[in-house]
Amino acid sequence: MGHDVDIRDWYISRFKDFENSLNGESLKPIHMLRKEAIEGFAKLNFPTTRDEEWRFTNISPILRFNFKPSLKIKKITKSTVEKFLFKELNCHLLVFINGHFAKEFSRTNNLPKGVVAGNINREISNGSELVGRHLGKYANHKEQIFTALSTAFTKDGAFIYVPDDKIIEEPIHILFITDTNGEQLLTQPRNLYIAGKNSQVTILEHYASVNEGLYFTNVVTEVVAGENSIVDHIKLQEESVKSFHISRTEIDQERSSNFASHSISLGGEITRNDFNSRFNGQGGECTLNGLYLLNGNQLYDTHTMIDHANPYCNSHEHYKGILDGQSRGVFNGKIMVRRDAQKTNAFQENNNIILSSDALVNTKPQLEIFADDVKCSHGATIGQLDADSMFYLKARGIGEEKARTILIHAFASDVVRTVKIEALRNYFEKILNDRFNK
């Protein structure tokens, strides 16, 4: 606990430097939220394995380092940025370097009138009423210490606003690049996506690093899916394997909205993703899919919560893991069906393939049902590649490594094929080929 206090004091002491870097921005109303968050942060404890929600995820490695909050943008070259783009993908592009918006690399051409795709710092500086109304309203910082840390140091991140009845044809690629240059940096993107009534948008939230540096990414993303809106969200995390990635995504779903998230995780020594969605009206649909590829000593933890607070809503959740080396996977998915949420249809599944005798998975799918007219199912599997399938392929002259690759591809395809963007599906297929086609 002593080290916990030291680290907490370290971040509290950095807050004064952060305040000084804000200049006139410290006079904006949002700064009251920051100050409230840092005061709350001082009273909270970092989670330990004694906490039920963190029972299998030991974050003590994160607390060994005094990560320094990134206060300014770092100069990088255009060619560096282009390494992380998808040549086949026609898209709008927002680029952030060490958590700060890089306007010179970003492009948002021919957006429909009224659509905003940019950075939240600009909106804060302009006193945006939308940001004031929504920021921090879904990701409550009062009980979760990492959210409190993010809120206290809120500076920049992606801001997307799609007004009622607007459809954005091309995806918005939000690229977060970390370039530590030897520093142990803390970057904290704070993202807010708002989709109005009858609107439609596809968002790719992409985290990458220039080098295999040691740093800490602490992300909070809030999504508002308005009535009858369609929001397709892809999260690709391919950061340094020495880095730490803590992420919380809160989704507010209004009547008849359709939200889908597809999470692909490759990097990070420790990665923790929290996805929480709540149906605030009837007729909504929520899809949460994920694929995690782990090796070495990586630890990946997903916690999800889908709150069926209203009737006639559907949710689909499918996470798959492929684990090698001494890696660790954690899945904890909860579906809550409240008393008045009749005619709920909810499906949840977690499947894992273990490629090494030293890899380990802890999985806990959960249903809490308080309504009686529902269709709900959940399940989890942990196993090795199917021996009968391996024998079948080898009997037809396919070598063992090739057969192994074919079966891994087949296993991962359930998640990969749900991604609607062809350029990204091709990229994920290439990742699988590069990793397993030895």
Contents of the next structure:
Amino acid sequence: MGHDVDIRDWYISRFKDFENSLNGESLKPIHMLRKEAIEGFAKLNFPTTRDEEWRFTNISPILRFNFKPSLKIKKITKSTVEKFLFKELNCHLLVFINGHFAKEFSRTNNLPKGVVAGNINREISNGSELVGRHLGKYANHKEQIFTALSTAFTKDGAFIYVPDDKIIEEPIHILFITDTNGEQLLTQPRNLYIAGKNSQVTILEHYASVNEGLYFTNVVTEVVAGENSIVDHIKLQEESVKSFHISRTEIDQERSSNFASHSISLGGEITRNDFNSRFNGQGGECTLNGLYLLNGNQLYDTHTMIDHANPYCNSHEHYKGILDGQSRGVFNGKIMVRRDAQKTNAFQENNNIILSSDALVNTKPQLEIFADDVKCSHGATIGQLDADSMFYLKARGIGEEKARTILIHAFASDVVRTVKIEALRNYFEKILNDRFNK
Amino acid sequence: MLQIKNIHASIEGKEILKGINLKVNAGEVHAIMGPNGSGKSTLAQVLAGRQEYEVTKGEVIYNNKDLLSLSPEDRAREGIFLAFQYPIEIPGVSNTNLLKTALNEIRKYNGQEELDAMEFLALLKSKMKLVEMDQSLLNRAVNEGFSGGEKKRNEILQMAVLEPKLAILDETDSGLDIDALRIVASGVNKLRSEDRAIIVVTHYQRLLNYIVPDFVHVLYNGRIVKSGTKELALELEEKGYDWLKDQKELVMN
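Having seen the form predicted on its own, I'd like the form predicted together with its partner chain now, please.
Let us now look at the entire complex, which starts with that chain.
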């Protein structure tokens, strides 16, 4: 416990350095929010496994290090950035290095008039009314210490605004590269995506690292899916296996909006992914899919919450895990169907394949249903590759290794094939091949 | 081609096969009949290499090789094909893909060049006519959502593509309506050849009207209690398996 307090004090003391680095910016209204958050942070405790929401995820390894908030960008070469791009993908590109916007590598030509795709720091500097209206409104910093930490150090991150009726055809690829160069860094991207009425946008949030460094990424993302908008979100985490990654995505869904997310992850040492969506109007649709491939001592925790606060909304959730080594997976899927949310359809599924005798999964569906005319289902499986299928493939002349690869691909395909962008589907297939087709 | 010598096999400590002897030559079709639980499917699974069955005694010589020392995949590559009694559904793996992978793995093992996509599709098309199978089933996942008849036809299609030396059909006729049975049987008949042996495991004589065997063996309680020609199957049909029970007791006494 004492150590937790020390580490909290460490981050509080870093806040002064941070304030100094802001120069004139600390005069902006947002700085009130930062100060409020750091005060809140000082009063909150880091979660332990005694907290229900963190029961299976012991974060004490993260608290063992004095991570230094990243205050400035690091120079990296163009070819380093290009390593993380998808050649077959035509897209707009936003690049962040150690949490800071790298304009020279970014490319956002040909966006429809009125669309903004850039960095939130610029919006803050310009006194953006949208930022004032939305930032911190969905990811409350008062109860969650990592959100408080993020809010206190709010500096940069991706900002996307799609005005009403605008459609962005090409995906926006947001690339967060961490290059620690031996430093134990804390980077805290703070993202805000706002999709107006009848708009459409596809966003790829991509976390990668240049080397196998030890660092901590603490992300908070807020998504506003306006009325009848379509927001397609993909999160790809392919970072250092020594890194820590805590992420919270809050989605505000207005009437008839459609939000879909695919979270594909190779994990870090400890990863926690929270996806929380709330239907604020009727007729909304929310898809949360995910695939995690774990190995070694990795720990990967997904917590989702879909709040059916209004009638006629549909949610589909399908998370799949493939675990090897001594890795651990945690899945907690909460679905709240409130009293007025009649005609709700909510389906949830979590399937895991364990390839070793030491890997472990804790999975927990949590359905709270207060309406009576609803369809809800959930299912969870944890198992090995099916022995009958293995034998069937072998009996057709297919060897052990290849049969294993085929079955792993097949297992993952439910999630991969629902990704709409072909270049990404191909890339995810490649990830599976690289990992299992040795 | 195949010589089974005094095979004993058990699963979870329970002995199912209690000394099977059988010799199969190239070009022959053997039918193995017997009541439920007599060990028919166990014999088929043991030959294909299912590990859950432990062979406690005996040996199997296949083309001068010790079959039991080979892995299931090597048995398949050496030309053994088992048409499953209950074909497995594999969601996410396309039927075409499975077949292409299987064929190329077998070809590779035998020092033949792998087929490219075009060559394979041409081959597949010609084989599909054999079993009158709908093109749409090829793009679907292996056996997923197939009807019983479609699954069995799919097994025969696989056999046609892989061109085994020894095919073992495990109750391929069970659950088929007469039309499906005719299609499956005619597919099998077209694959009969001088250098290929076929073992047909069945519960019912009906199939043998369409696939006429050279030899019929009756399996009962883990042993072959009677062997004969196709007339034996008719006799069985007429008298039922109970008749055998008496025969068996006669033999034992």
